[in-house]
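One chain comes next, on its own, written as structure tokens: the form predicted alone.
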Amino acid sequence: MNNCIVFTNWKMNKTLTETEEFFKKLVELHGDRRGLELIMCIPSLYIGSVASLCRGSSIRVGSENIYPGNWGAYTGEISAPMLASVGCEVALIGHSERRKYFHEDDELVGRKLKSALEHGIFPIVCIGETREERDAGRMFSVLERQVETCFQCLTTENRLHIAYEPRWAIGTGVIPEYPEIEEAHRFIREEIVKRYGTAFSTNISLLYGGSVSPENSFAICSLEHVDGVGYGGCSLDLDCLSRGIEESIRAFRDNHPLPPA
């Protein structure tokens, strides 16, 4: 790992004007930060404008969703080739709110992943258990099923990020205990190695998402097998996101000292 990875999910927030003002400042502050891979997943209708603002910077612009087909009579959906045509580089796939409100299952997540890879869109795939599944002692079996089903299309040439996002932690302000986060990430890594081999696992970065804040990001990013974090509500506020980025980079540098410039 050469960079600390930070991604965002703006969900259904901000106007175009607010978004453009935000990104002009963001590019000034973090457009070329050494040791940082910053991925901003935003509402898809703003991607074209934001991609232009970020041109020449190291910030990667992503979509919060993607449709698994290319073209057709699918009213309101946006496909990988459409996203790529406006400068989208990354897609968030399988977020817990897509699973909860739009009933997306692991099979559909796998189809979306396949489409993203086929069209050069870098995937961040979200997996994680519900509160009911965790309380029933099924967290590991759920993660095992998700790894098996969501990633069936992978080949040894593919790269992606996997975000462990316990569904009960999204937007609640509550996160698992730090050893539990580390344990979940270790289990996911072991499942990837089991199915695809140790060499391939180096193509996979494991991220944590779910009520991440500037106050807990240093501790989370210091955990073994955690390569970065995702911010939701915090990412809508530039000061909050910047503080989170600084804490994440600080943790990464403590554990992965950067070589001399």
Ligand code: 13P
Given for the second form:
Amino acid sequence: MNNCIVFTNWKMNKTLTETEEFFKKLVELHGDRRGLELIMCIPSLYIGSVASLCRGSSIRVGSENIYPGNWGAYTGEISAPMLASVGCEVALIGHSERRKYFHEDDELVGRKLKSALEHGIFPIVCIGETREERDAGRMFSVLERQVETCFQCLTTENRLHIAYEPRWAIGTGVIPEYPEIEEAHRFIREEIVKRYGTAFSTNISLLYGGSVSPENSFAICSLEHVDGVGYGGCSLDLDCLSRGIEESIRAFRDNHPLPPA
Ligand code: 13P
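Alongside the form predicted alone that was just displayed, please also present the structure of the form predicted together with this ligand.
What follows is the entire complex, opening with the chain shown before.
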């Protein structure tokens, strides 16, 4: 695993003009970085335009959500084939804000994952406990249930990223202690190995999300079992995202040396 994986989640932010200006600069700065897998999850509305701007670069453009069916009378929803048709390559699935505000459960997350895989959209599936669950000592059982329920459709050919995003760390500026992040990632990795075997486990990268900043990304990306990070609020500002990317790459270079070019 040599590339440092960085994904963003812009949520419900920016106009089309702001988005295009941001991406023109982003492509110049990070469009072809060795050792970086950069996935920009942005509002679906802008994906077509942004995919054109990113063409020829190594940046992959993703959605923040997906509907688990192909076509039909589902007013306002956007399906995997629709996303793929505008150049969307990745989808964020089961984000905690989808779970919190739109009542998405693990079973629905599993169906969204299946749909993404069927249409060649690369999934980043978010899991993580609430503050109450953690305080009640239920973090591991929640993660175990999420792994069990969300990933039922997986076959050994599939590849995906899993983002561990403790819900209480999102948008709060508060993150778990570093050993706690490592512990959660190790647990998820062990659950995957237990269910799908060691060989398949290498198809899955584990990312951390929740209040990641340029200040903490070096430490987080240096942890064992952490293959990359997700930036929310920070990613709306190109300077913040760029500094975060540099820190993530530096951590990876120091801890996971690249093979010779
Ligand atoms: P923040 O970085 O703003 O906490 O958001 C993270 C997030 O939602 C990643 O999916």
